[in-house]
Amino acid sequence: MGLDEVSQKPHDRLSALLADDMAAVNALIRDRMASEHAPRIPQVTAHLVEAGGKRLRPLLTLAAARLCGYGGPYHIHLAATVEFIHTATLLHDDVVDESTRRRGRPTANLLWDNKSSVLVGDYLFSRSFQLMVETGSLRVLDILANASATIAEGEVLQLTAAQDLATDESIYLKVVRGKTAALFSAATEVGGVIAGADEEQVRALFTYGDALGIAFQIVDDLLDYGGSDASIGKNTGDDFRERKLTLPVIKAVARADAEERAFWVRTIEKGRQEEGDLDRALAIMARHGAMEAARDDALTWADRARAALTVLPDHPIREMLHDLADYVVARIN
């Protein structure tokens, strides 16, 4: 089931409730992605920013700030910061992964070139730091700067771990916390910080974002082996073809017999893939219940996200965030 097929989507309810804030975020993004001297910057940025993404991360920042009673202007800056960081990482990721599709459209590196994607990504990172500095909060700067470093660290770790059959679930979790959950947790945490929430609530917002991000990535990894191209915005089986050791494969490798391990060594470690290998990989994962086990993990992380919300104020946004954890994992039901 795709996200758009879930009835009474909490993402849409959040978007409707925070529509004015989100409009201000989008206006700020358009303003700050402009460049007087390098027109390719807004061209490349607009291709990705305006590609119809759900803006989940900036929406989490707005929701956390409003949930904690914030009435000032700087949650707009922080939400735009989060979206710029996310967009920059996508531009860089598509170069690293040699991707050709993103959100169902050709990637920027395909339409322009790798140099443009990398340099425009760098520009967006720089813009994000300008925005976060404007809030005047050193703590906000610390959280988002640390998140940026953690994201880069997670991506580098994935480079070394993705095709190594010694990669286990603990290493996978470090990668996921870096490449995905770090920005989710920073997005929610800074919303609480800018609102002046107490430390227990700020920690709860961090925990919620962290657990939601992990669940989100596990679901993405599962959908790569079982989602429609339209729902995941890329080709089914791309992770296998790119020789990425994601959670379903890690679980299957851990339970593999000698013949199956030889298959994983050939296809993942050595990259010698043949026609029919994807189907065989799916059959091996099915034999060991790897997909179901990974789904159970995603549901457990969604449960942790919901549990973290209990210390936050009783507010319609809290219920929407609670439902959002269900919404993220509903894609694999």
The other form holds:
2 protein chains.
Amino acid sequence: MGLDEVSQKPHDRLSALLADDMAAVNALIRDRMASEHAPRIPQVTAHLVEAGGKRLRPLLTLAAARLCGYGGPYHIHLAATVEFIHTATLLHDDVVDESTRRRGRPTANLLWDNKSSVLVGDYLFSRSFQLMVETGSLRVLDILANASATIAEGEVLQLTAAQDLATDESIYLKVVRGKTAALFSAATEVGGVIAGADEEQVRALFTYGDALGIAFQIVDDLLDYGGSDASIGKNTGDDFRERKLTLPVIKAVARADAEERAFWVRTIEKGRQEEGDLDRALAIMARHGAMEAARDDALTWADRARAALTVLPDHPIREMLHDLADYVVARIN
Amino acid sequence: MGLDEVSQKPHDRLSALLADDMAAVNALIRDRMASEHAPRIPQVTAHLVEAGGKRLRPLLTLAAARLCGYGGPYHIHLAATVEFIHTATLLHDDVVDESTRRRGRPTANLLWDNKSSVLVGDYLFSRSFQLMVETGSLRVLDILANASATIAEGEVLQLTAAQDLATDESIYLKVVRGKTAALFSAATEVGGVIAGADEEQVRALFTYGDALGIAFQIVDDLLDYGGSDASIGKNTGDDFRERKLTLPVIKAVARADAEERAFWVRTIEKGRQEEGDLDRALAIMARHGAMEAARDDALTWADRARAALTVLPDHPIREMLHDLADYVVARIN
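Cool, the form predicted on its own is there; where's the form predicted together with another copy of the chain?
Entire complex below, previous chain first.
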């Protein structure tokens, strides 16, 4: 992919437009992850933070605040807050999932140990909490407290709903909000709140982040099965092998006849997978149009995200957020 | 121990005096640990909460608020907040320490798994955060955010300072504040703040909780080596076998000659312990008066706790807090 093509990506355009703000966020993150007496903390945090994720969540906060005309200093604090919350959840997720790779590098739980990942995650949560208190906005605190609870509840739900065929689309949505959408929607909402946007605009920013996050996650689910055309890529089937009940599977299970149901019970619930089962899963999903139905859902959520933007000010950032919603689902089109 | 003797304990007298408040706290805890969709959450929480710890931290918050004349509803929220934070740290500690028993029962990480302990701990942190936001007091949020950071930093420090003979008394104090005193002092301080106590009284409540927590932890360290008279009880030496640098050991290391230092390097740093090493550790500590010196420190901290109370209103609760400081160190007298 050439540089020109990269620079067309909406989040790269947002990054370029908000480069000064983002530099301030990165400086604040470096400052607040320091610990005079426990050097393990910045070591573990730097390993993850400097691996360079897309910084999409802090970018959403900065974008929402600037779009609503904010001129104060606290969007920087809030952007660092959401990145710290995100980093903390990644540290804990890797312990929970027993992961060994993250952002192309060995995970912290592998390089150090699970203990460090748990405790440094807790430290980052508490630092994020200090950062948001500094904004002096109780409303922002309320939004982020609720988002934290949704995230944690979604994670526990994912643990208990995993491999349970009774998991339906409403439970799936709760898990997805916990995994992704709750922090996206909090990121955009607090940007609007700190900017003093009116209620309609704050609601629109929430809706945009929520719908974007859900679309993003459904697309991830689809790509794991090779995208809507079910062409098999190199990571195809990881979710199947890990017996995850993602949206295409949930849709196929809901439409299953007795024989297909027995297949899902064996492969997902009991985890007794055999050679050829992934192909059969893909065939069953194709028979019921499960991939297309999930793809339609993703496009509907992206539509909702774009539609929410109409009440926000006409501004280059609004166009980039619009394009970002397109981009998220373009991966499956 | 007879019922009469039990009823003499200062925390039992506090519990009796604050029984209505404590019932409200327990009801709020039960309400907020519920989760409609993730039953694992109340299961894990109830396992720990209903095992019935002493509820000392919420009791301190209620006592501080009532002592300062509070008549509103939010001391209940704050008491539930500190108990949730405490429970969350216990869940994470048990994962970090790979513990199997807590409050006389198998730990949650053993009954369920480490994943549930990590994620339910995160859930309780976020619920505690929601509870404190409901009080509408930014100052309370600031205090609890700072306490959370101190707790998490102390835990990481304990992890990295463990088995390192360079750990001195100033690092020990940071670890102890993280393990115990930061939540004690936050518990008493927020009680005063929510009651609108004056600055001198709020500072006194902080000092009381901080000093009480430090005394409490030093006493625990001493008891692990059999108390100040070094009589060997049934759990004597657990800290030694786990190579923990607790206060008596730190004092003995600081006064060690070359041969003794080699002993500590072998037993604590390298962990090569042999039959008879615990007796030798006790003998070395006795030679340097390390137990007595640690005991003196505990008594000094208890004195500080009691002295802080003088600026607080003359009230039966103040007497009970006074007696509680006596009681904490009475275990080693």
